[in-house]
Structure formats: C-alpha cells, structure tokens
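Have a look below at one chain only, the form predicted on its own, in structure tokens format.
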Amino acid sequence: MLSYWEKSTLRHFDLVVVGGGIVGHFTALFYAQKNPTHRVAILERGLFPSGASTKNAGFACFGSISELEHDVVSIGKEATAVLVMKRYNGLKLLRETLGDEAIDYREVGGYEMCFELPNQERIDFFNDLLEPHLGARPYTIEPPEGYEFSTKVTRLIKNALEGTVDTGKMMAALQQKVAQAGVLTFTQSSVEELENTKKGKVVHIHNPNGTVAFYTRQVALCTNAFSRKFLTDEELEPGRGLVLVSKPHPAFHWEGSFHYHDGYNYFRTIDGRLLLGGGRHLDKPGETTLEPGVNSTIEKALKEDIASLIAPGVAVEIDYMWSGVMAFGSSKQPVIKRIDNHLVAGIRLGGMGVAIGAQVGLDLANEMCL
C-alpha cells in the first residue's frame, strides 16, 4: 500500500526515462540540465542495467575498417561518414561530460587483426572518407610486434583515435552525475505498460513490492533490444554477446583494443587479465535472444582463439564470464525518433553503445525540448 506522500508526490514527473543504461542516464541528465525545475525519473528493471551498458568490454571505438566496409554496403559512403561522426562525437561528449580520469579513458588505439596482408587502397579509401570530418587520417598498417600473437596474424590496422574505458567506473560516474542533477532512479522496476492519457502517459510498473503507476508528461524509451515490447513495428533484433575474463597472467601486459572477424570478436587486457568477447556470428539464431546465458559453442570457439591466435603457448585459465544483450537492424544507424506526442525512443545502437550512447541521449533530450 502507498502512503499519502508516495501517492501525491513520488509518482508524478515531467519525464520518465525507461531504461537505466548509458542512453537512459544521458537522456535524463541532459534533459534535467535543460529543464532544472522539472521532475525526472529513471526506471530500470534490474538491479544493474539489463542490456549491455555494464556488460560490455569497455571499448571506446567507432569502427574498424572491415566494420565500416559493411556500413558502406548497407547505407552508402556518405551516410557511413555521418554515422562514424555520430559515434566519434558521442565519445567526445562522454569524455567531456564525465572526464577521462573518472572513466579511466585511455587512447591506446584500436587494432584490427589481419590474417592476410591488408590492401593499402582500402586504408586510403577510409582515411580519405573520414579526414574531412575528423581532421585526421586515423588508419595505419602496423606490424604485430610486441604482442606475441600467433604467426597467423600478419598485420594490424590501427585506428589511432580509439581507446578503452573502465565500464564500471564510467557507469558509476554517470549515475553520480545524474543524481547531482536531481534525477530520481528506481531500480528493480519493470515497466509493464505505457497507458495513454490526454496529458501524457501512465507508466505501470511491477517491482518486488507489487505494482504502482507513475504519471508523466513525457516518456523516453531507452531500452534498446527490450523495446520490442512497446514498439512492435520497429525493426529491432536482439543480439547477445558473450565475454570471458581470464585469471591474471604476466603475458597480458600490453594495451590496446583489438578486433577480428569483421569486428564480431574483440579483446583487450585489464588488470593483468585477458578480456575476450564476441563470436555472435557463429550462432546468430541462438544469439538472437533477450535471455542472458552462455552459448557453449561460442565459449568453446573463444577459448580456442586464445590458444590459436591471441596467446599461443600461454596457460590461460578463465576466471568467469557473462553475457549482455545489444540491438541491431539492417543497418547500424540508431533509431532516434518521436513515437507520439508523449513518447520518444532512442534505441538500436548496433553494438556501439559506449561510443554513441551520450549523443543519442543528447538528441533525445533536444527532441523533447522542441
């Protein structure tokens, strides 16, 4: 049962953000900064964000060559350049808002592993495409020296403008920033229904204590793949990603964020451990799911990659693993749109939530302030 105070004050807001991940927090933050007298709430169904915001690998990246080649095919080269800049500007906004020290940002470079000698013309094409926008030519071909990778790795294509973050520190800094802006956060609050009214929405929530209704003028839907519950007509496909973390080993002393197999696989080191993830392409039907879990086929393949590609001859012991859920469509362009007079959505981040999340949040806040 609700008290008088809970009924009269704690259920009424100007904006309710559904989803307590990167996009949801940045949407709430930027909206609250633009509207300091408005009441703003974030609703998150889990104790921690339920998608991939705290379950990613901490890559501050905006696109390897092979990933961008797929983007050029699906959306064209000019749209690809625009998408890259949205990701790049999102990273800049993330860093400027929270500070590099708070998120442990390190511009250590992003590296794509090549198993054949790379084509310099490919590198030149993307440098030419992005230089007018970035003011730099980010891609260079590097020898794989100093990493002790397998001899199968012939070269590395480096993106000098990419790096890594500490995902836990990033989310903690973002939560603190949002709280300082006066935003209230409710975890373990699953939104079951968005009911329309003439003045806004009634947000029906289920939590461990029962059900409750929040009343708001606007709702921002920031639940990525989980948004299919409310947006049944939107092109939105979940994609689960597996991450393994090894026990500490002296071999894992190098820095950088690494990709291979067209960006589907990725790895880095952290605290003397190897962090390796991906492999979704090995079983796309099985990984097109909203459910957490470990795909044994992908787990086996990732462990084999450690022995055959990343750290041959090193006795690597996996300490633990987890999975997160992303959202994809026919292109990697995010969906940022107004659904009706009282509902906006920022979803389908294409596996680039760390890079693009802050920008999507800003775009949503701006949309609601028009």
Ligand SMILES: Cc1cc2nc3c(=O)[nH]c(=O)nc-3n(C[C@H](O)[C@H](O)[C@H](O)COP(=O)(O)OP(=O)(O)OC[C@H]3O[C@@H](n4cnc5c(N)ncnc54)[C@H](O)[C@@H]3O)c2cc1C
Given for the second form:
Amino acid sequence: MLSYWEKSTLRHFDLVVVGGGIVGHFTALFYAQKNPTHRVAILERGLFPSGASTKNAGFACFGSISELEHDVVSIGKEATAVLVMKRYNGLKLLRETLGDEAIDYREVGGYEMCFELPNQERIDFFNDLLEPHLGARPYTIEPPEGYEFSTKVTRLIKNALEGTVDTGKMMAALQQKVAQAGVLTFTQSSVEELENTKKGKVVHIHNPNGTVAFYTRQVALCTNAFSRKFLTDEELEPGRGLVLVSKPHPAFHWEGSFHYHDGYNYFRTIDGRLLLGGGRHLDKPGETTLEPGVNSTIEKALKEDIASLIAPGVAVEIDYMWSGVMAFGSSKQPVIKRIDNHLVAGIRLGGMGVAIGAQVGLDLANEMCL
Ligand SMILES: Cc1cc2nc3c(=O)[nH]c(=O)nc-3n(C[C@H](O)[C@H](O)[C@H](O)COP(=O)(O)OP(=O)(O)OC[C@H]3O[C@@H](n4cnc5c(N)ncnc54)[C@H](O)[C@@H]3O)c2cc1C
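So the form predicted on its own is up there; where is the form predicted together with the named molecule?
Let us now look at the entire complex, which starts with that chain.
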C-alpha cells in the first residue's frame, strides 16, 4: 500500500530511464546535467544491471584490423572510418566524464593475434584510412615477445590507442555520478508496460512489493537486447557472451587487450588472473538468446584455447564464469531515435558498448532536449 507522499511526489518524474546499463546511466546523467531542475529516475529490473554492462570484459577498444576489414566490405571505407571515430570519441567521453583513475583506464594497447605472417599493406591501408581522423597511425606489427603464447602465434598487430577498464569500477563511478546529479535509481523494478497519456507516459513496474505506476513526461528506453517487449518492429537480435576468469597465476603478469578469430575471442589480465571470453561464433543459434547460461561447447573451446594458445603448460584453474547478453542488427550502428512524442530509444549496442555507450547516452539526452 503506497503512502500519500509516495503517491503524490515519489512516483512523478520529468524523465524515466528504463534500463540501468551504461547507456541508461549516461542518458540520465547528461539529461540531468542539461536540466538541473528536472526530476529523473532510472528503473532497472535487476539488483545490478542485468544485461551486458556489468558482465563485459572491460576492453576499451575501437576495432581490430580483421573486424574493420569486414566493415569495409559491408559498409565501405568512409563509413568504417566514421564508425571507428564514433567509438574512439565515445571512449574519450567516457574517460573525460568519469576520469581515468575512477575507471582504472589503462592504455595498454589492443593486440590482434596472427597465426600467419601479417601483410604490411593491410596495416598501411588502415593507418592511411584513420590517420586523418585520429592524427595518429595506430597499427604496428610486433613479435609476440614477453608473453608465453603458443608458437602458433606468429605476430601481433598492435593498436596503440586501445586499452582496458575495470568494468566494476566504471559502473560504480557511473552510479555515483548519476546520484550526484540528483537522479534517483530504483533497482529490482521491472517495467512491464508503457501506457500513453495526454501529457506523457504511465510506466507500470513490477517489483518485489508488487505493481506500481510511475508518471513521467518522457521515457528513454535503454533496454538494449531486451527492447522487443516495447519495440516490436525494431531489427534486434540478442547475442549471449561467455566470460571466464582464472585464479591468480604468476604467468599472468603481462597487460594488454588481445583478440583473435576476427574479434570473436578475446582475453586480458586482471589482478594477476586471466580473463577470456567470446566464442559466440561457435554456436550462434545457441547463443541467440536472452537467457543467462553457460554454453558447454563454448566453455570447452575457450578452455582448450588457454591450453593450446594463450598459456600452454600453465596449470590454469577457472575461478569465475558468467554470461551477459548483447544486442545486434545487420548494421553495427546503434539505434538512437525518437519513437513518439514522449518516448526515445538508445539500443542495439553490439559488442563495443564500453566504447560507444557514453556517446549514445549523450545523443539520446540531446534528442530529448531539442
Ligand atoms: C560477455 C560480454 C563481454 C563484453 N565485452 C565488452 C568489452 O570488452 N568492451 C566493450 O566495449 N563492450 C563489451 N561488451 C558489450 C557491452 O557490455 C554492451 O554493448 C553494453 O554494456 C550495452 O549497454 P546497454 O546499457 O545498452 O545495455 P545493458 O547493459 O544490457 O543494459 C540494459 C539494461 O536494461 C535492463 N532491463 C531490460 N529490460 C528491462 C525492463 N523491462 N525493466 C527495467 N529494466 C530492464 C537490463 O536488466 C539491463 O541492465 C560485452 C558484452 C558481453 C555480454
């Protein structure tokens, strides 16, 4: 049973953001900064964000050469450069807004593992393409020295401008920042229905205490892979991803964010542990799901990669394993748009939401402030 105060004041907002991931938090933050007198709330169905934002690997990256090669084929040279710059600028915005120390940003480089000798012309092509935009030639070829990888790894293609963040610290910093901006966050509040009124929307929530209606002028939908419930026409496919973290081992002394198999697989170190993940390409139908869970085929393949590629001869014990859900479409561009007079959406972040999430939040906040 709600009190007079809860009914009269605490359910009324100027903006309700549905979904408390990276995009939801940045949307709320930038909107609140532009409209300091407005009341803003984030409604998140999980105790923690339950999509991808606290499940990811913390790669602050904008594209390995193999991934960008696919992009050039599908969208062309210039559109690929625009896509890279969106991610690069998103990373800059993330770092400027939260601060490198707070998110433990480390510019340790991104590395693509090569199993054959790489072609210098490929590297030159992408350096030439990106240099006018970045003011730098990010890619170089390096020998795989200083690591204990398998001899199958012939070379590494380094991207000097990529790095890593601590995902937990990044989300904690974001939560603090939105609270400082006056945004109220309600967790364990699953939005079940958005109802239209003349002045805005009624947001119907289900939480452990029952069902509650919130009233707002605007809603920002930041529910990424889970948006079908509200946007039936949007092209949106869920893609689950798996992450494994080992126990600490002296072998994991190096830093860097590493990719292989066209970016589908990735690994790094964290606190003397190996973190690796990906492998979605090994069972795409099985991973096209919104449900959390561990795909045993992919788990087995990732463990085999530790033994055969990343740390041969090292006795690696897995300490943590989890999954998260991303959202994909035929284009790698996120969907940022107005749906009706009182509803906007910022969804379909793909696999590089750490890089573009802040920018999507800013674009969405701007859309509401036009
Ligand atoms: C395993 C894995 C590894 C990844 N690694 C990286 C990486 O290293 N670097 C990188 O850049 N990106 C990575 N990503 C991608 C990145 O994490 C995502 O692109 C980004 O987190 C998307 O943010 P978001 O806010 O759009 O979505 P989400 O984080 O999914 O947030 C959406 C939120 O909406 C909530 N929600 C859904 N429905 C409702 C409802 N009805 N009511 C209330 N709340 C609701 C969900 O619980 C969720 O918290 C990875 C993703 C995964 C899964």
